[in-house]
Structures are given as structure tokens and as C-alpha cells.
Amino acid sequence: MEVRHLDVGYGKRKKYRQVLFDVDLTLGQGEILGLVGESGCGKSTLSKAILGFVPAAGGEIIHHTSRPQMVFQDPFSSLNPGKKIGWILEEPLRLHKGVIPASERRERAVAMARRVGLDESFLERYPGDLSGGQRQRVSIAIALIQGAELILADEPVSALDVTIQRQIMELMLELQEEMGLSYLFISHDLDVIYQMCDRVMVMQSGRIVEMGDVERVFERPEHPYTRTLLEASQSVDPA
């Protein structure tokens, strides 16, 4: 995926706010590309505009691969509370353009759930009935069922404890390497950032303001901005 001078904002003539400025990226596949900055400096709003959720007002976002999917912070708001969890992993199969059969649909619905590590019991329970790691689980299983090899993660381990946030990234890296995937990846929490990311671009006010690999940000930061989060973050050690 490639996105150019991108610009966003929201509203319209004197109402209109840009929230996004000249931003550049470049994710490779198979790479895990970090973003970090404040709540409200457009993190969120970088992935909705890559996903086709707001416009761009400038520039262009090229996809080279199926269009990318979503792994959100709050899988249990994402995820129908009326609907068995195997419905819900039929559900993007049953919108495909061609004809799905039925079977062909639980089985792999079926498979999927294994893959991130739920048994088929699990497709006959609603999403009250799960854990928030298991909810995680199938957010994850709804976001590869269709193929996508692009994930677009939003904070996907915040809401968790830290054993689980362990689980669910290492099944994230478990899957980005068996699959081939590719993560943009995207969290406040420092740490969580230097553990799964190859790159990582630090966001300030709608720009980016630093960009390299984890460790070289990391251990030899330029910005003033990525230095002060750093700082911030005692948790997180280079070394």
C-alpha cells in the first residue's frame, strides 16, 4: 500500500477542519509498520481514510492487494451480540460477490476460528459468552476470512490485560508470517510498538514527524516530539 500527500478533514467550507496533512507512507508486504502519537492527532482517522471511510482532500491511496480489513480496540461493540459467533464469521461470505454454498461457508468458518485458536464449540456461542481475548480472536477471524493480506490494527490489544495483549500478539505475528500478511499497526502504548513492529511512524497534529526502523527511532530519535513521547514511556527499554 502506498499513500501519497494525503490530506483529510471533516466538515465543509468555513466548517471544514483538516485533520490530516501531506502525509506519505509506503507498507511493504509481509511488514508490520508501527504508528504512534497523542489521542486525537489522527491516528484513527489515517486508517478510515485508507479504508474508504472518509474522503481524501488531497492526494492518493494506492491498494496493491484485496481491499485491507479492520481489527478494531473494542472487538465486543463490533461484533453482533444477537448472532452466534459462527453467523457473524459467515456473515462477510454470505456479501461475496460470488455464490457461496452454505457448507462451503462453515467450513470455513469452522477452519478460521481454529486458526486463531477457538474450537468449533465456540461458533455455537453469542459474543456475551466469550472472554475480551476471544472476542479479539474472532474480530481477527472475521478481518482474514475474505483473504485480505492488508490489517489495519486500531489499538487491538489496549482493552486487554497484559497476558492477554501477549496472546493476541503473538497470534498476530504467528499469522502475519505463516499468511504473509501485512499490519498497520496502531497504539499509543510504546512498548507494545517496539515488540511488533519492523517501522514506525511517530503522528503529530495530523503529520508525520518521524519515520524509520523501530530500533534506529527508538535508540536515536531526531524529533523533539518522538523524543518527549519516549520519555514519557519509562516501560520501554531498546536495549
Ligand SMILES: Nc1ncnc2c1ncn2[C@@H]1O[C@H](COP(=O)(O)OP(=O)(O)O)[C@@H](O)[C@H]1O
Given for the second form:
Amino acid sequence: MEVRHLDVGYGKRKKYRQVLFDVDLTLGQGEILGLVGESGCGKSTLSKAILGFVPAAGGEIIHHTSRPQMVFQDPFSSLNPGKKIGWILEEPLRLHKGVIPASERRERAVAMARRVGLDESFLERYPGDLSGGQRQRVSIAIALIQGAELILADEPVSALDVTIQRQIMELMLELQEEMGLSYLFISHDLDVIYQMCDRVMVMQSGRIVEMGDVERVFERPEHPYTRTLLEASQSVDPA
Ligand SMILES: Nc1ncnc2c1ncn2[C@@H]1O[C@H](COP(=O)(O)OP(=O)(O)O)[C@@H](O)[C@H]1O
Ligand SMILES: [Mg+2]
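Condition change, the form predicted alone to the form predicted together with the ligand:
Expanding to the full complex; the earlier chain stays at the top.
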């Protein structure tokens, strides 16, 4: 996926307020690109623009793969509370262009649930019966069952306890390796970015101020804002 000179804002005419300024990025197959920056800087807006939920005011977004899928911080709000997990996982297959027989839909849902670490019994449960980590597994499964090659993960572990965070990060890394997935991985947590990503972009007030290999950016930050972020997050130890 490529983003070129992307400008995005909210509101019409006089009320228009620009949020992203001249954003450029390239995300290769099998790559995990991190996006870090403080709350309100425009991280979620970038992922929404890539999905086409927010229109670009300028620039372009070029997709070289199937439609990207989103994994959100709080999957609870995006999972239908009145439907069982099995039904939820089968839903994208029901909406599929070619008809997929019910038995095959169920088989695929079971296989995908297993792949994200949930046994078959979870298919009979409701979202409200699941823990935060289990719900996040379901939302990853939903993205994958739709054949996503690129996943936009917007703070996917920020609402989870540290132990569960680790488990979900490990799952995402395993799936990424197995399936050659690409992630745009958004987090305000530098520790998480350091553990997950190959490259990282640092965003300040809607602009990418620094981009590079994670090791290089953490060890030799070039932009003063990156240094400020690193200093504010004392627990990060790149050694
Ligand atoms: N739907 C919207 N309408 C108007 N302004 C918005 C909307 N969504 C986000 N914004 C504004 O855009 C800026 C960036 O927000 P966001 O992309 O959510 O930042 P982040 O994800 O980095 O916290 C903020 O100032 C926010 O208030
Ligand atoms: Mg956000």
C-alpha cells in the first residue's frame, strides 16, 4: 500500500479543519509498520482515510492488495452483542459474492477460531461472555476470514492487561509470519511499537516527522519530537 501527499480534514467549507498534512508512506508485503504519536495527532484519521471512511482532501492512496481490514482498540463496540461468535465469524462468508454452503462456512469459522487460539466451544458464546483478549482474537479472526492481507490495527492492545497484551502481540506476530500479512500498527505505547514493528513513523500534529527502522529511530532519533517521546517513556530500553 502506498500513501502519497495525503491531506485529510474534517468539516465542510469554512468549518474545514485539516488534520493530516502531506502524509507519505509505503507499506510492503509482510511488513509491520508502526505509527506512534500522542493522542489527537491524527493516527486514527490516517487509518480511516486508508479505508476510505474519511475522504482525502488531497493526495492519493494506492492499494496493491485486497481491501484492508481494521482491528480496533475495543472490539466490543464492533461485535454484534446479540449474535453468537460463530454467526459473527460466518457473516462475511454469508455476504460473499459466490455462495458458500453453510457447512463450509461453519468449517471455515471453526478453523479460523482455532487459528486465533479459540476452541470450537467459543462459537456458541456471545461477545459479552468473552474477555477483552478473547474478543480481540475474534476481531483478528474476522479480518482474516475476509482474506485480509493488510490489517490496520488501531491501538489493538491498549485496552488489555500487560499479560494479555503480550499474548495478542505474539498471536499477531505468529499470524503475520505464517500468512505473510502486513500491518499498520498504531500505538501510543513505544514499548509495544518496539516489540512489534520493523519500521516506525512518528506523527506530530498530523505530520510524519520521522520514519525509519525501529532500532535506528529508538537508538538514534533524529527529530526533537521523537526524542521527547522517548524521554517521556522511560521504561523503553532498546538494549
Ligand atoms: N469525526 C471527526 N470530526 C471532527 N474532528 C475529528 C473527527 N475525528 C477526529 N477528529 C479530530 O481529528 C484530530 C485527530 O484525531 P484522531 O485521528 O482520532 O487522533 P489519534 O488517533 O492520534 O488520537 C483530533 O483533533 C480530533 O479531535
Ligand atoms: Mg486514535
